[in-house]
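The data below hold one chain only, encoded as structure tokens and taken in the form predicted alone.
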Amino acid sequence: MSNSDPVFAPIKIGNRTAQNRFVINAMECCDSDDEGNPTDRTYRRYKNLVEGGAGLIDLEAITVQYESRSRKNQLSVMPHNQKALTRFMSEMRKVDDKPLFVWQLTHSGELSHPDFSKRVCVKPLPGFGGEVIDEEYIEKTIDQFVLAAKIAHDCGADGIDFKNCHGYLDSQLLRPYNDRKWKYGGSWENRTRFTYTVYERISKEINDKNFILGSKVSIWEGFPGGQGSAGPDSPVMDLTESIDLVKGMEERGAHYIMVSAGSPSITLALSQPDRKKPDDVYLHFTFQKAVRDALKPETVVIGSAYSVLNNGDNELQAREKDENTLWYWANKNIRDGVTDMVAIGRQSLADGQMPVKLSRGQAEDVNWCIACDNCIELLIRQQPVGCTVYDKEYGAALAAIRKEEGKLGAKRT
């Protein structure tokens, strides 16, 4: 382990520079007021990851609206947020400015959670559905992404990442399953009209050569219908779209684009390889090479689902333990041009100290993620999610909703 390993070398992304290769996914965690602005609890958490030394930091799927959101106290990106996102984005500048900081603009569509807000859809997806949208409405959600991205410019933000990804509504309008025949449905040109007219608007109506575009991408979600499928009813992986999808986005503006999979709703371990079926780790990494070879070279590409890997304990067969680190396939990937950046998301919440920690050379220290997917098990519940294994608040609150959990269902019996 060294400085001079890829992984630590600065990177280009659009006009700004990265410190080094080490990106925080955008890992939401239920933890905003009931207005979507930061918390105290927020507050810790980025401190933290900001304090850990990676070269960029992407800002948990922020909603652009709240109408219909996936989660109860997610953060929120409007007008009335724009006071609280300007002194959060001041306090994290503080802590170190050196960090690149990035806000993942979303709207949850279909995901969004019924008992709390209105579920809508692009077409109805069996176990979903919703309120099926117009053309109106995605018009209006257009301005909203577009007021968003100048919100967080203004606040402060390095740029963001217009979210492409796990089921969210710009994922569902990119699918071949939504063959409606309408404005943003059927053909691929109307089924990117969407990703594209934000990307377009945004590039001129914020014109600041120093504002960084990205987006985060399942390049194949894994169901029938789904992204990188190969027809509405198909669950043949066929990335022509994908591809031509990134490529679309570098013409019109992207300085990167994070390279991911799946759809945790629907297919969450593929979103994020399991502890005790790994393998999924190598989709992703050919997912990577297919963007990485498709893009020109000073697009950013970054990879994701590297937590699985941690320490080398994990379950992938056939190498040995210290070729199967995340460290190791960290700077394999960059130097063989698999990938351009790193993106760590559960193990962020395990260590966020992590890149620091490594650049030390005190990799025993680091305290690695074990893939116990515990943080999921609380974003689902709706809870402030964290790691249950390393952070005694956070375990102490997963346990207390099982016991109670357990006395309802004994109660029941």
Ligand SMILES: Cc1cc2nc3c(=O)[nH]c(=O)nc-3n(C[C@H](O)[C@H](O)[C@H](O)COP(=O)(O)O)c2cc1C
Given for the second form:
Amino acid sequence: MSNSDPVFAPIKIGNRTAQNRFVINAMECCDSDDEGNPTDRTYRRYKNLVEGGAGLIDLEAITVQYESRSRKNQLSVMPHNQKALTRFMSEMRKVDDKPLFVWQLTHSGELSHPDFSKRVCVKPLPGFGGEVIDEEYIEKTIDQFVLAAKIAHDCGADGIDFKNCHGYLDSQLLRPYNDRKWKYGGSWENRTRFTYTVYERISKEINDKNFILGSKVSIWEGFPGGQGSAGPDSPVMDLTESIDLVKGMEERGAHYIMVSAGSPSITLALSQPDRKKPDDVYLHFTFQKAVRDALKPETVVIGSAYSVLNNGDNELQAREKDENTLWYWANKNIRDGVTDMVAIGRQSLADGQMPVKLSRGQAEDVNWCIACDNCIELLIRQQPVGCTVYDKEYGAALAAIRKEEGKLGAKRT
Ligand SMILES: Cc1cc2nc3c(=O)[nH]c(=O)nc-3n(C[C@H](O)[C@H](O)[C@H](O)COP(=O)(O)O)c2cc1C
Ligand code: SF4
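Having displayed the form predicted alone, please output the structure of the form predicted together with the ligand.
Complete assembly follows, chain above in first position.
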């Protein structure tokens, strides 16, 4: 490990420069107040991440409309949040103004929680459902995304990350499963209309050459009719549309594409490889390479799902232990042109200071994520999220809930 390793090289994203190749992935933690504003808990989390020295931080899924959200205490980006979000950004800059900060704009669609919000869908999917939306609804939602991007810009964010992944509204529209005959379904041209219109309008209406436009994309969702499948009822992988999508976003001004996979409510272990199924990390590498090969060199590719690698404490086979680490694969993948940057999701909860610790050669001081997925259990249970392994408060909270519920497994939403 040395400071001349590729992960420490700065990189240009649009007109901006990230100080290194580490990205803090979007991690919603269900701890806003009742209006969707950051609380003291939210401040603590992000202050820790800003101090951690990553090149880019992707603020968790922040809803563009409060009516359809998946988490009771989800951050929101609407006019009533502007003052609180401006203060939030200004406080983060005081901690350290070097990390670039983008906000992940989202609408939950069929993942909106029926207990406290309105579940809507493009075409009912077994196990989800919701009120079927029409063209007027989509057009209103486009306006909400554009307004949210303007608010992000005015609050001092460095850019936005458009969430085209994990089964949220944009994913639902893009899927082959959306074969409904309407302006936003059926043909590929119709299914991409929402995403492309939002992107074109944001580029045009914000018109700030320093504002970063990015998008996190599920390249393959891993179930019949999901993104990256061969047809509305086919589970067979066909990346033609996903690759066309990332190129289409690049043509419309995207400075980076964050490569993801899966849809956590359906294919959780694909979106975040766990201890039992760590080798899905290689599928992620494959998708990263496919996207890297398809885009122009100046468009940055960010790979995700690296947490399971940790310091080699995983069940990956056929390699020496020191070649199964996050550190090893991050450097190798950048060197081999698989990805340009490396995002950490769960690892950022386990230890948000990982980048700075590694830069000081203190790998042994890092709290390495063990990919146990207790944190996502807290999220599914609509509780404030943190690492239950290294943070006693969250560990105690989960233990108390499990005890109360007779140790029932987490209920999927
Ligand atoms: C608690 C939790 C919250 C998450 N929140 C988001 C989110 O807000 N937006 C998103 O795109 N992905 C979210 N994810 C997925 C991660 O960003 C990431 O894609 C996934 O965990 C794989 O990366 P990892 O192996 O580094 O954890 C979340 C995952 C977890 C465990
Ligand atoms: S709870 Fe488990 S999976 Fe989540 S961050 Fe902590 S160690 Fe990683």
